[in-house]
Structures are given as structure tokens and as C-alpha cells.
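For reference, the chain that follows is the form predicted alone, supplied as C-alpha cells.
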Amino acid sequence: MHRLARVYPYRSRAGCRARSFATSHSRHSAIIHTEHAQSLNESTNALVSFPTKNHNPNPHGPLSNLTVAIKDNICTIHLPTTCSSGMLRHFTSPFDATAVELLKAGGASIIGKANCDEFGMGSLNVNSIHGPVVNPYHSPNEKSIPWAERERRSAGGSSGGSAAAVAAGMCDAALGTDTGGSIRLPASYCGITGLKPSYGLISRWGVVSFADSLDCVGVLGKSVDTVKTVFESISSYDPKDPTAATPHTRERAKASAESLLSTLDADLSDPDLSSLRIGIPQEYFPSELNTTIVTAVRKVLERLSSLGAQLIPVSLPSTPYALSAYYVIASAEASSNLARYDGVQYGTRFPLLPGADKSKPGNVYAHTRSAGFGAEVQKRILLGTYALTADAFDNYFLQAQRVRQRIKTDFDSAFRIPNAQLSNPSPNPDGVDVILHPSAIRTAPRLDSDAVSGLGPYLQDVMAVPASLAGLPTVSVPAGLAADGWPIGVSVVGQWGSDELVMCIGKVIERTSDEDDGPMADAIFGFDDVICGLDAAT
């Protein structure tokens, strides 16, 4: 049980970064990596199933020197794809998603499918048929406490079991999926790096699908530099993703982000952002927002500005209406995706109980359903259902899909990046290259406090779904340490297609966190005039 303490040992304040056991050991083979994975696992439940051999076609592939874990909604050949569900329990695909396929042809090796919330639904991990995950950060504040007694707090979902994989040191990656912050939030929780890279960059063929216009594979892992290696391997156009993004519109989102990227160089100690535009929203400082989250931000934009990069206030006024527009449209898909799992045609079936009707099928498949999915997946179903008929539709989805539009707007409007889905965008040259806001609300919670019950944790997602119904770039890395020593995320949002950049950016704040940081300077900045909402919410 101490093992964990000692993989993950207490880091520096602003680093939050974990010491990974499979770099550090990078000659031991694979199956040396899953037994130790197993051994820490004991303690986190981050991993669902684990290989019972090597599974790996290209050994000298540019990935070779690389481990990874897989969320179990993506579908692998040699492991279960449950989705943390009833319904899937005893399911294992019968081929490899387009994203594990890749990572396999460049030599990855997979040491076991990832805890998540049933279906991607949650926010904080514990919806789960094989029980919540634990972050497995050490608080500095708890050094001196062992493992077994120290609190226990959520490691954020949906994609949970994938943050804290890689923060336990267990892979040097994971794949994930997001849907409204599932990466981002376990990635702030945990203090790892987390990307949500652009709408349709990285194949979903072979992923369960949730919310089929939201959802998107994403990666994981200890530093931008890993996240940035396994991405660029699995996030190429793929002919079977009806809605992966073309060639043609790939290249003119890299070519319109080329200019900015050629005057950054992130690898050096002091780069120059002297040409770097970064936003600042005011609506994504609500008065909700811990106060030593707002603290931390700022020493993220204190150091940015001494490195010459500008500060410009940018208002999204279309943001307070996200939440709701978010989760009747992600309801709506779930409730016509999941239609399908019946008990007949997919999923498990339960048999009736003795003595009920039989001679109806919607008794048959109403039992399926009720027996095999989890009390979330079921109110989800319910409501996107309700939100699709004839009575609802007008007044909830197609509002919905009204607000999501009027958000895509409001961040076109505010890039100097013309967003390259359009056939004619127009320019704005006044307007941010990227926009910078926190990752999360809070820090981790408990897993036996009020914040993962009731609205809490819907509440959890309020920052990270507007660039998900945009279909934006968006990248968590670590900030710091909150006034009770848990991690603190900020995010670096971009234009479609602009997920370079918004890595460059995340990695400069990566290399500079470990500075320590001297007092506030808000002449500086002009922090009143400059950050808007920060002063309120402090």
C-alpha cells in the first residue's frame, strides 16, 4: 500500500508533475511494466483489465520507448471493452480503434484499458461498475501520513482512470475521450498534462460513442512533450470516421497557424512571445471560483507577460448559457446511441425475472436496459429523450443548437486565426491568438463529500464545455498548488486546427512553473483594467 507514496512522491509547488516508472525503466519489457502497474493499481483502481502478453507488432517504431493505457470506451482486440458498464460487460471488440491501431503500428506498448465513468458520463469518476478511482496525488500537507489513511479525492472524469494511470506513474500516456472537459478536468485534478485537440483531428472510428458531436480522442501524459509525441503519431485523417476532418482543411488550418508558430520556440529557457495575443475572458471567472485558483492564474499570466506576450480582456457573452446547451446536447445523442444496447441486438442480456410477461419485447428490452445501465446513464436517457419529442424539441434541442452556434461565433470572433471550416471566414486582426482560463472550479473533491452528489458535479464541467461545443483545441497543464496542496490546472485554448500552438503555449508554461515566483507586480499587468472578472472573483 505504500508503494504509491513512494512512485509519487511529493513534487515541487508549481511542477505537479509525476515521475514516471516506465521511462525511468525503459529497458524492462512490457510485461515487467503491467505487473508493476498492477502492483500500484491496488491502490488508485485507475486500471480495468491488463494484457496477458505483449501485443506488439513494431518493437523499434518511434513509440517503442513508450507505455500506454487505453479508456475503456476505446475498442481493443486483445482486452475487454466494458465502458464501464453493465451492459458491456463480458463485450471485447473484434478489432482496434483507428487511435489504438496507430499507436501499435508506431510501436506503443498497451499495458491495460483505463477506469471511466460508465459511458464517458461523469465528471468525477465514481459512475462506475468497477468502482471510482482514486487520485493518487501526495498533498504535500499529507507527506507524513500513509497511503491508507490519508483522504480519498476523485481524480476527475470522465476519463479518470486515465489521469491517474499516468500520474501514479504507471504509463508514460493514456488515451482518452472528451466530451465536455473529460479530459481536461482529470488532467487538472491530477496535475498531469491533458489535450483536447480540434473536432475531427483524431479518429473516433472504434471509440463507443456517447455524444457523437462532441466526442473526441484525446491524450494524456506527463509532459506536453509526451502528449505532443503520442498525438502527432495517432492524428491523421482516417476515410472510415465519417467525421474526421479532410486533408485539404487540415493543411489550411496548419497554414494559418504557421506564421505565429515560426516566431515561438518553446524550447527555450526565455523564448520570445513579444508577437503572442493571449485572452483573457471575464466570463470564466465566476464568483464560484476558488480564490487560490484566481492566484494561481495570475502567476501563469505574470510569467507570460514577462516574456513579452500581451494581455487582452476578450468577452465570450454566449458562455453562462453553455452548461445547459451542453447537456441537452449531449443528452439528446446519448439517448439515440444508446438506443441500440437491447439486449438483443447489443449488449447483455438480463433474463426476465420468474413469472413476467415475456410475450412483450419492450418488457424484454426495458429490463435489458435497467438491469444493465447504471442510474447516470439512465437519467441521461431520459432526459435526451424527453428533449427529442415533438413537444421539447423546438423549445430545448434546437435552442440548444442555437446557443452552440452563437458560441462558435463568439470565439471566432475573438482569434486573430480565421477558423479554417469556413469557406469564407473573415479575419480579425485586433483579435487573441489563444485564450487562457482555469481548468476547473475547484480542486479534486473528496469522493465522500456533498460535491459528488446532487448538481456538483455537473457544476464541475462549466469551464471546459464551451470549447467543446466549439470543437476547440484546448490543453491543462499544471499551474501550481491550491492553499490545500492539491493541483491546480489552467487551460490554453486555440482556433480549430490550432493545436500546435496550443501546445507551444502549454509547454512554456510547463518549463516555467518551476520558477519561483517573486511578488505580484499588477502594474504590470494593469490586472483591474486588463483581467476583468479575476479582481471580482477574488
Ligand code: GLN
Second form
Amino acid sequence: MHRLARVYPYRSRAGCRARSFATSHSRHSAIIHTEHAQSLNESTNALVSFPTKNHNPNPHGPLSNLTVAIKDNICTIHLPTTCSSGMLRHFTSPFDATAVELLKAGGASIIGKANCDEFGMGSLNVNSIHGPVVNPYHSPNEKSIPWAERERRSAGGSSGGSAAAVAAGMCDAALGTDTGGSIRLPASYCGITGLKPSYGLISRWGVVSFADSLDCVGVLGKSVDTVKTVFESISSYDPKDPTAATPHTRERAKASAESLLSTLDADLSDPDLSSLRIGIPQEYFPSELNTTIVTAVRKVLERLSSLGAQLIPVSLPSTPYALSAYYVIASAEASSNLARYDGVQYGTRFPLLPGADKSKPGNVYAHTRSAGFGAEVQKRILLGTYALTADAFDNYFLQAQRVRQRIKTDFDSAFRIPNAQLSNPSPNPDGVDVILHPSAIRTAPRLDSDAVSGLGPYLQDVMAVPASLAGLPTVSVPAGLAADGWPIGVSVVGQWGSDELVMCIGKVIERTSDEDDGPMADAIFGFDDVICGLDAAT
Ligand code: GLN
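Form predicted alone done; form predicted together with glutamine now:
Below: every chain and molecule of the assembly, starting with the one above.
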């Protein structure tokens, strides 16, 4: 039986003690945090490796009160980086990724590596050699049911381990990667905050590539403030990443968003949003969208409007083609990136079966790749290789790139902030400052439901991929509960480089939802109570 076929109750008392100790002595060694995380991990399978000693001796940095988990496709020198793949089962990187180096320099305690979909491919964190991640959220209607008997729902993917670790209170924040929604979707399903930054702001040096033109390192956290603190510490120009945004482009983007930011109340104690124009994209509210999600988004919009924000309908006409274009481009890039895992230079070599012809190198490669990669990764490699063949290139790959260009143009003509990446941007003076839409079409699906197989997983990211194709910053923040009692997220998308602006609006949404939805915030973040309650219930 798989070790997660049965979910065990949290080790509640020990967990509670460790938690209160860890929070009240935040500078104590990472080992305390790690023990706490380990005790919670049996129920969620969020983390896949733990440090044996604290490798971060910088107790005075700006992040020294933060515990952070790292997605297992981001390289760390002291812990394995498996990408949840049999291919890298035994791999430990000889260096830290730049983002990890910066976290350590800031004083953060790394509490472990987080489970994920293999090489970041998936939406539900079920494609992993470590097994699926179980969403730690419990809906208010399930309070009296013992943990082991509660329904097991997906934590979302591919950064499901990062999201579950934060939601379960194992750490304050986690690094994830987002190629087409992998931070925003798990954040939404687990009821936490997730930021996919503008493409190129956080270095990809040391991040195992899935689709280079889309991959972004981002942050998941309990609150927008935590996410912002971590983001600010790791968002800097890195000459080792050839796709990093240059200091000049960063400055230009900052200057463009600054005038608007200065008109919004900086400390947000009594926000005045009268200078803010929020776009509501008609294409993001299809008839299939669950009505309770629409109601929650409407509530958020009403609150923002009562603070003075202007709500403006916008159209992003190329949206319906985004998902298909995404899967062609992402798979094509993945097929090329993953070609290096041949069992000779890179990756674990799997011994040939008895009787196989060892004299043919092709057999060695083929066997290693068949045994080392999971089914989803193999599917993407085949699809991507096909899209890049001479026969299919024009109809698939080039066509997808054309769609991608249209999607970028749609966003550029919707925003009034100019795109700092273009030498001659033509912003729309009547445009909007941010765009707001539901983060997902549904709440977290059950791990045993149809939604986790067939086409289901590919549809989950339909709301998220347009911003990925355009490289835009998006923050997903909790926005109440759906009729099934599970969290809903809303996403705020901004022009390239408007990361601070989207987090500022995210924070207003967070604060105003807290006022309205007190019980929901408790349900997610009052984990000490939840954990203690479990003992009595089990
Ligand atoms: N679900 C999407 C995919 O499977 C996105 C994954 C990601 O953002 N890493 O490709």
C-alpha cells in the first residue's frame, strides 16, 4: 500500500508544542522548525527532504524570523533536488540556486524541500515519485470528523508541496515555480497567497528548466506581507541568468508604476482607491464557472469599488486560444530541455533488462528515459518533439507563438501602464491598471475524483496561462469559501514590472476579506487550534 493510501492524523500535541516554541523563539535553530514540519508532514506529504543541521548561520538578516521550504526543482547544495522524478532520484546539486543563496544571505531558515509534480508538469501534484500531496485545509463543515476520515483533496500543482507546507503551518513561506499556473493554482486551492512575479525578475540560475521562456520562480506565503518580504529579498539582477531583466528595465518599470502607487495609501490603513482602474475581463467568466466562485469574486469587486476603485469591463479576445498555445510551447521547450537526461551525462542510468543488446547506445538511452521519466513527462516529450518536427512546426509551434504574441498585445492594449520591456510602448490612456479574475474554475478536486485524470488536470490552469504567456506578474489571494466550504482565490494581474502594485491590491483584498470572513482566516491559519482539536476528534 502506498504510504499515503491512509492519511494519518497530525501528531497534534508535539506539533502544537513545537509550533509555539518555534514562533516565540523565532531565531532558534532550523532544526526546531524542521522537527515541527516533520511531525505535520505525515498527513500532507508536502515535504520530501529535511536538513540535518542549520546551514544558515546569519541570524541578523532581514529574513531571520522566516522559515522557508524550497520546491524540489530548485537546486540546494545541502539537500537533494529530485524534481519528483525517478530520473533525479539520487541527485544533489553542487551549488545553491541564486534564489536560495539570497534567502540564506537574508537569514531565512530552510526547513526542507517541497514535493511537486515531476519537473513541474501537472496541476494537481499527483505526478510525483514521492506520492501525491494532500491538501491540509479542512472545511468548516468537517470540523467534527477525524482527520483520517476527511475527504482527501489535491493541494494543486505543480507547487503543491510548497502550498501545503505553508497552509499547514510548517513554514512561513515557500519558493515555488510557475510555468503556467503552478503557484497560483495551489495557492488558490490551499487558501494562501501566491505570487508569480514578472518573468525575469527572480533569477532562474539553479532552477531545473521545464519551459525556459515561461518558467518563473515565485513565492507562496501566509500573507501578502510575507510574500512581499521574501520577493524583495530575492528579486535582483543576476548575470548568471541570461533571461534576467536588466537593472535598466527594472528601473523603467518601477518608474511607470510609481505615480499610481504613490496615490494609493501606502500603509493601507484606510485605503483610497479612487485613482485605481480595475479591469474585469469578460473572457474569464465562462458559463461553466462555478456560481459560488462568481459570487465570491463579485464580493471582492464590491469591496474594492466601495473603496473608490473604478471597475471597467475589458476584453482579452485571444484568451480562448491560450491554453492550447501554452501546451504546445511548454511541451516543445520541455522536450528540448529534458533531452539531456540520457543516463550518461545527466540522470540516473537504469540497467538494461537481461538479454537486451548492450552494444547499441540507443537502447541504453531509451531504457533509461522510459524507466526514469513518469508517464506525464513522457507524454510532454512526445508532444513537444512532434510539435518541433518539420511537418508540424508551422501548424503547431509557429501558430502557438503567434497566439502568444496576440495575447501579449491584448494585455498591452488593456493596460494604461506602458510595457517597460518595449522600446516604443503604446499604452492605452483609457486602459486599466490591473486586471482581476478568479484564480481557478473550481475549488480543490478530491484526489479520487475524475478531475485528476483525463483532460481534467489540463483545464485547471485555463485562467492562469495567459499571464504566463505574456510574462506578467499575478498574485492570487484568498477570497472566501465556495459552497463546498473550500477556499477560492482571486488573481490580480498587472503590467510587466508592476509586481508591487499587484501585491498592494492583493493586500487590500486580504485585509477587507479578513474583516468579512474572519472564520475562514481562522480555518486556514489557526492551525495550532486545528491540530490540537484533532487529538480530541481522533
Ligand atoms: N499545469 C501546467 C502544466 O502542467 C502548469 C505547470 C507549471 O506551471 N509548472 O504544464
